[in-house]
Amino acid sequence: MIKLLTLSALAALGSASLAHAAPNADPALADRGAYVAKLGDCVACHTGPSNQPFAGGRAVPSPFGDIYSSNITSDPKFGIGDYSLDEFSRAVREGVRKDGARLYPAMPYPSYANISDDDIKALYSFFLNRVAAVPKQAPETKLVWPFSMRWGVGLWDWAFGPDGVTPNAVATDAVARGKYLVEGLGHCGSCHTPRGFAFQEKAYHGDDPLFLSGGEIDHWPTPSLRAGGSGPGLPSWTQEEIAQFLATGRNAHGAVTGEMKLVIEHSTALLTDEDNLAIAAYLKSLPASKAPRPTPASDATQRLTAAKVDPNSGERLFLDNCSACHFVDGKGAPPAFPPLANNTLVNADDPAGMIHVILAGSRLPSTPYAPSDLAMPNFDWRLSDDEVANLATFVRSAWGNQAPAVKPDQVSKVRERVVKENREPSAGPIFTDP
């Protein structure tokens, strides 16, 4: 379809009367625009390794090269302090800085051209009434060229942005209310939606097939989020379930690894219960991207606790480093300890995830509703690739599971990955985040 008005300037006409407004210091606004920053997980990606809220300096990866997000404190010089209302709804919702340059999409205005003006009026007056000045400046993004050239940016927004905007923020019934958090604040589309040759994402909006149908973010693989009808993953959670996931990163199904971790402790875990029932209702109302299948009989409990189990398999690989926590059945002790049997990490197509999580461990994140740590420790120092192969390989055909076997190569491209990240190899078991 060929698009009439380009997105900035469908943002342009949504944010028109914004153009005069000026800082607002009324204290439920920016109450309700730190609400809107939790929505929008603002904080996990614009903190970095100095810890300093708000202040940038985290490397976002790309195909590209580390995209550094930028200093958004109300510092004037470094920050958005200057900003007009009408400069900061362009720079949120088109990607466009105060002095014209553009963002590059690693900042998901593509979503947030979904936000109403009543949130952006909120948000603005959280970041600059609420947010403490920081007065350092953000690492400098140097993309090789020609993708240093930023207003290419704008080309790139034109071809491959969403056609049109359909905020609605104060949405009654719970579907529309998590379709506006999910498609527009939540922006789950960045990680979930599969990305095309430009690195755009292949769909905007709930009504396209792919849109959240599954994707990658960083060497991770994301499932496919939606949750209608039957089938494996999220079609087989009840609309509770997933709530619950939502708010404590775990529930009977699995427990949440990688970089859903941040989403979870900064955004979804201080939501109120409403919210997280209105996006689980929107991912329940999306037809499922694959269909069911049937489940095989499996005799791997059967295997597992026979008189005689050959040493170098991975049954025995599972008994003497896994069946503690997860049992002989596969089935675990959730939440503490999640199901290995249907478990969405364990049948996903690329083993990346799964392969990290034995190698680095994991450790859940401590939610208000569930406060308790708990952690997987890293088994890198242990087992070899061949036999975090074997290993992986029999958990993802036990039980029911049905996925393709993993190789001593793909270990070992995570392995590397996983020294990068702790620097040094691990000399012997820890508790810490991969």
Ligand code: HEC
The other form holds:
Amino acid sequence: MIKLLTLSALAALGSASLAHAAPNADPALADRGAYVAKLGDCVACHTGPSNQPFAGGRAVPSPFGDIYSSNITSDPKFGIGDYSLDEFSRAVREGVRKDGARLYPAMPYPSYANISDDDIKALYSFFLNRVAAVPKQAPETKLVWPFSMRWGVGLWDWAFGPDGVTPNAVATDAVARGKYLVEGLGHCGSCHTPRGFAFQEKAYHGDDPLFLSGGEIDHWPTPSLRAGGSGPGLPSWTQEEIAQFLATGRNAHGAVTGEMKLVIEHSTALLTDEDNLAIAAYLKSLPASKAPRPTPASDATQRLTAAKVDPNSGERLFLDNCSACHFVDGKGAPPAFPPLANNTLVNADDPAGMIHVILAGSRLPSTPYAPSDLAMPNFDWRLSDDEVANLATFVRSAWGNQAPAVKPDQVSKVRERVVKENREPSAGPIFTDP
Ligand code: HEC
Ligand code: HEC
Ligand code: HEC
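For comparison with the form predicted alone, please write out the form predicted in complex with the named molecule.
What follows is the entire complex, opening with the chain shown before.
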């Protein structure tokens, strides 16, 4: 069939960047879909080094090799422009591609399985009507054998995937809404739930005490998000403080670093206050999995101000390098300078995240609610492995903190990674607002 296109129709096609007629152009539905895409943080993984939103090509690391995200723009050849609603739904909720091949669980479909039909329709409308087509092939994923065989993922799903998922239609109260978001679109468990030998999340639902009990991503410890009861970490944050952290990346207890920065920038900072409060309400409803640590004996502020201080001691190194911003009492000046007393990252059993911040520095993300340029400087050029170990050991035992001592070889391992990151910058700046 031959179609006659007028010049103006051609121009309209070009400017709207829609490669083909969209199946459902209800603008309110597509608007809702744009918000659901933020809840799901789709842009963070599906935008690669070329910085074209949703064009794919970002390497998601797994123990079996890098898995490249797909092009999910409306391009009919290289993207998902020719997917029907059902095909889209199977890919997102069940991990099955249009051609029947299995997706690797680097795409968090085990969590997305609970997305409601309404939200899937809205997402579909957003991707097909609003996301500009990018006619470009995303890089092919090549894992080592036997993981190179996609059909094996079917067995994996059967053995380790979530079961008994009930798509949640309408959440009736804040806790139910929060559960829907955290277990589903927010896929918080993919980083905050410990993984088993087959890289599977050990639990997918809040009634299992392992769910959100803390995990690890790329050698960085992720804290427990189970915020009920009492004890250090999230149980000592109020619901409002948790919501504030999600909206701005900081609060009276700490400031965000590591992979969580991306989650905040691309997802939680862009959500409504009601949704962040709902997430917080749900986390508060989960009883904490760890018993609180006993209260400590020594007073670090006294140790610091004691007259004789050895120049290589952790105390001295802290006074010289850190106290200007974090203060001798370790309380910092939140929200600008986070407290180190009772700080979750500082108290993590695995010190790798904290060592990374000391060596490489960190910059707080700028969010709509809290624009920021504050940075923690890097100390890798200034402090040796021994010095960082002494310093970190001191900070982890001061002001009520109680975490195991740090050894120099733990520092040298993180230093190798920091050197590598500086040599080959990762995915590069990520697109901010679709
Ligand atoms: C944690 C990273 C991550 C997030 C978040 C993520 N994806 Fe993915 N997605 C991937 C990866 C990696 C693949 C490719 C997996 C493979 O090749 O087996 C993929 C594949 C897909 C596919 C299959 C495309 C095809 O070729 O059939 C669709 C559709 C998709 N994602 C949609 C979404 C949507 C919609 C969202 C947000 C609700 C989302 N993704 C969020 C990592 C992610
Ligand atoms: C891509 C991995 C990733 C995902 C997905 C993720 N997080 Fe995180 N999160 C982290 C890391 C890493 C940290 C530790 C950051 C730090 O050390 O400052 C963290 C820290 C946090 C903290 C601070 C806890 C504390 O005690 O300091 C909260 C609250 C949090 N995340 C909530 C969430 C919620 C809610 C979700 C889902 C909407 C989520 N996270 C999804 C990686 C992730
Ligand atoms: C110039 C001010 C400044 C100095 C000096 C400084 N910091 Fe920081 N620090 C910050 C800021 C700002 C942040 C928040 C940045 C972020 O989270 O991305 C931060 C964050 C941190 C964090 C992460 C806290 C969290 O909640 O995740 C740790 C740990 C830390 N600093 C330790 C130290 C140590 C140890 C020293 C001394 C070697 C030091 N800092 C020196 C400003 C400073």
